[in-house]
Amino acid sequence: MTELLDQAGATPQTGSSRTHQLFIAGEWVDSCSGETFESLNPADRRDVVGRFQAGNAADVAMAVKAAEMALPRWKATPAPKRGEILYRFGQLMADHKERLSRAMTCEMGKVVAEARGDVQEGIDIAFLMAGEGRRMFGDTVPSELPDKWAMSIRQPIGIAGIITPWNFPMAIPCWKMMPALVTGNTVVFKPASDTPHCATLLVELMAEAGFPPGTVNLVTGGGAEVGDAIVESPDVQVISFTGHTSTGKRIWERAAKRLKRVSLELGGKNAVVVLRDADLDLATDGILWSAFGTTGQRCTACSRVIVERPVVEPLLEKLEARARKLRLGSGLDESTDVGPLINPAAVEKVGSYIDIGRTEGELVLGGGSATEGDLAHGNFFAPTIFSGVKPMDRIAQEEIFGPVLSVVPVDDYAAAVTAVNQVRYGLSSSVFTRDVNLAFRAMRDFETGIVYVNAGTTGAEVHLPFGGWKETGNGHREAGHAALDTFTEWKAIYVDFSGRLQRAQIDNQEPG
């Protein structure tokens, strides 16, 4: 492990040709179809981060009958022992922290410092969810009847298919993963083909934790071959999914047939509202590092400043000034900014909206992909502002996932309110004042799932739920003790110890 961590975080070589492999059964093993793909470096193209097995519904076949084998045997394990390996987990990520960070950037492009964010994310929720192993409270409460004890208890469902994304190749698989697994479940998991390498190496650590044989499974692979036949799978009890909102919805039409556990966390479209009193010195800190940080690819990006008209100037001053100065570039590069997109598809998707948005706005700054020097060997765009929007418009309503923001001046909180909660989604939403009245009752009034209070739209901590409302998921969170409810079945127990028969829900009361 040790040896392909080295490789990891080494700096990235031209032409570089690992093939990796998938891992059932506690072996690493070629896929049934011999076939592989190539996973680029996304701020140089040319760079070959590495070979992986295309995986088909054959190998998932595989990887579910071993998590069907292990599941018994990691059931029977006691929570706190289960907890202790993800313990031993969490404490290699973070023994690996600055080789894993930067294994990811080579691989996803987000600036290394953000990449350390990504790992310590896992960390962090492979620590808390191995304290829940010993703590996995259900409730004990008085019994209507005498003599008889009532309490209920969490207890795993079975096998879970985890479908994660690329943009959080790291922290995303161990919010899914931890409690899956500290809960009694065994598990199936399919990557994003953008990120199979940073896959790989959190299975290459699980492994060396001790998790046993079957436990953990991974499958390298299209969405089609692979997400599919978890999805299709009779044996995989519980999906969890995070990705684009279309393939939720087909996800959650065909698990339904099956009547299977499914947990969805999909799309944003995430506003910063600043009201007339706001710090806009600091609402410029928080709006930039939402709307640019990770090049805008997180659920939880700034995609609309919500902005009274008295401060709508200066605060586009403020913007455009400071964008003006973020570097581009390599995000090994500790003096980058904005690395790049995830890939050409991507790059050409941000451009159809900036054509969308010079109908619907005014264009302040950037508006194309950037290609100077370096930049063109990469999947590179420019920081880009609109303003006046309106808060129906296209660019103001869609998610584009990219390093677009759009400002939407309004007249007052009343209206505010309004644009934030006019879109399909509800994620995260942020409030800038210095009225503390107002401050409450956004927390009230903005329809999301998260709210900040005199910061930007991100930075999540893992103790709290993760999730929104409306078209961003279906009801589940990740993170938090309430992760916990994805992965688990409640069992309520009675035990009886008056010697006699006692019926419940019988009208037990002596007449009046």
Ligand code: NDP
Contents of the next structure:
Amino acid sequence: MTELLDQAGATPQTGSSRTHQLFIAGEWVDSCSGETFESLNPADRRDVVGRFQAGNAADVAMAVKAAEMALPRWKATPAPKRGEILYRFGQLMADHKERLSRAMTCEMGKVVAEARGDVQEGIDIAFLMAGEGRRMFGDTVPSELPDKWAMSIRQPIGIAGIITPWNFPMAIPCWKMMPALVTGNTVVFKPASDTPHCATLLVELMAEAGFPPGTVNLVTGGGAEVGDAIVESPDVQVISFTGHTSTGKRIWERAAKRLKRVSLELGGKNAVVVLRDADLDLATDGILWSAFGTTGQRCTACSRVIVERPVVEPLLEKLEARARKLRLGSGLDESTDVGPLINPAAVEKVGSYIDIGRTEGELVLGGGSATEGDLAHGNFFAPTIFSGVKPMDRIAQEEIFGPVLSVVPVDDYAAAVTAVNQVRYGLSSSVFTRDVNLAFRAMRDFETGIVYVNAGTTGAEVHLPFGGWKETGNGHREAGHAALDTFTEWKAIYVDFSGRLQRAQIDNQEPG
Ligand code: NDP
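Please supply the coordinates for the form predicted together with this ligand, as a counterpart to the form predicted on its own shown previously.
Full assembly next; the chain just shown is listed first.
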């Protein structure tokens, strides 16, 4: 195991074109396809992070079989004992935090301070869910009949298909796999093709932590091959997916034919509202961190600042001055503020929104890819700000997933609420104000799964539910104890110790 980690952490550039394998039934194996693909460092595409198996439907079938074989024993393992393995996994992640973080920066590009945060989220959810092994609360309630006991318990669903994006390549798989496993399900995990190394490192540690063979299976490869096969498999009873809204919709349609449980965490178009009484310096800090952190590639990234007109100019001045100073570069350099975008296609997509934005608002800063000096071989894009954007403009409506911020002036609080809510997504929102009444109104009025007061749109903690309204999802939540709902069936149990037949709703009614 440490060989992989040593490689990942030893040098700033991984420089290794080592070929990695799938993990099925506790063994590292090649794909049936005989094909591999490369993962590249987005800060320098000449740097090959590694080669990975291009898995296919036959690999998925083997992984599902392994998960099926492992299920009876894992299900029968007492939940506190399952939890102990999660604790060990969390501790291993903590022991290897720095190496995991640097490996993540090499493959995904986020600056290493943020990569450490990503790993920390994985550790936090492992420990939280390990504790669920001793909680996993159901209800014990009085019965309406005498000498009768009534309670509910959670039970595992079966095999969980876990399909994840590249932007939180360790946190998101952990958010999904930890609750799935502690509740007694087994897992087939397909990571994004841009970050297979991060997934491999995680699964290495899971094996070392003691998850029994077949409990966790890793199949790398394309969405159309591996993802489809997981979704279509009749033996995978629950799918937990994070990614684009369009991909999520397709998955849900296909899974619906088999009545599978499907949890979807999808796109966002998150807004910070700045009211006229706000602390503008604090708001500037929050907006910059939310808009340009992770190069705007967080599902909770702020891409709209909705501002009351009297403070548009002073806020814009502060934003522009600060954003202009942000340093682009390799995320391994601790002085870098903004790392690369994930791949050249992302640079192209963000660039296409700049063309749209020029017709809708005024370009204040940035507006193009950054290729000077050391940036030439990476997927860098300059932090970009548009002003004078209207709420229904495309750049204020569509998820760009890059370092592009639109400033949307509005007349008052009511107009701000309308603008916040007038999008197809509903993940995260925030308000900067010193007026406690307006703060409480915003908490009530914003149609998002997460609301921040006097903070940016990012920074969720793992013990509260995470997810969004509208086209950000389908009503499920990750993290917190809400995450257990995705991976468990409820069972209501009645025990009658009266020694006679007692009919609910009949024998306890007074004769009329
Ligand atoms: P994608 O939808 O492109 O991919 C997500 C995952 O789905 C990848 O593993 C991908 O595989 C796989 N996939 C692609 N096609 C299929 C298919 N037909 N069947 C099954 N699986 C498939 O999203 P990104 O990875 O680009 O992630 C960015 C998106 O994720 C953004 O929209 C962002 O907002 C959202 N997101 C939402 C979060 C939330 O909690 N709401 C959190 C984080 C991100 P492959 O990589 O091989 O194509």
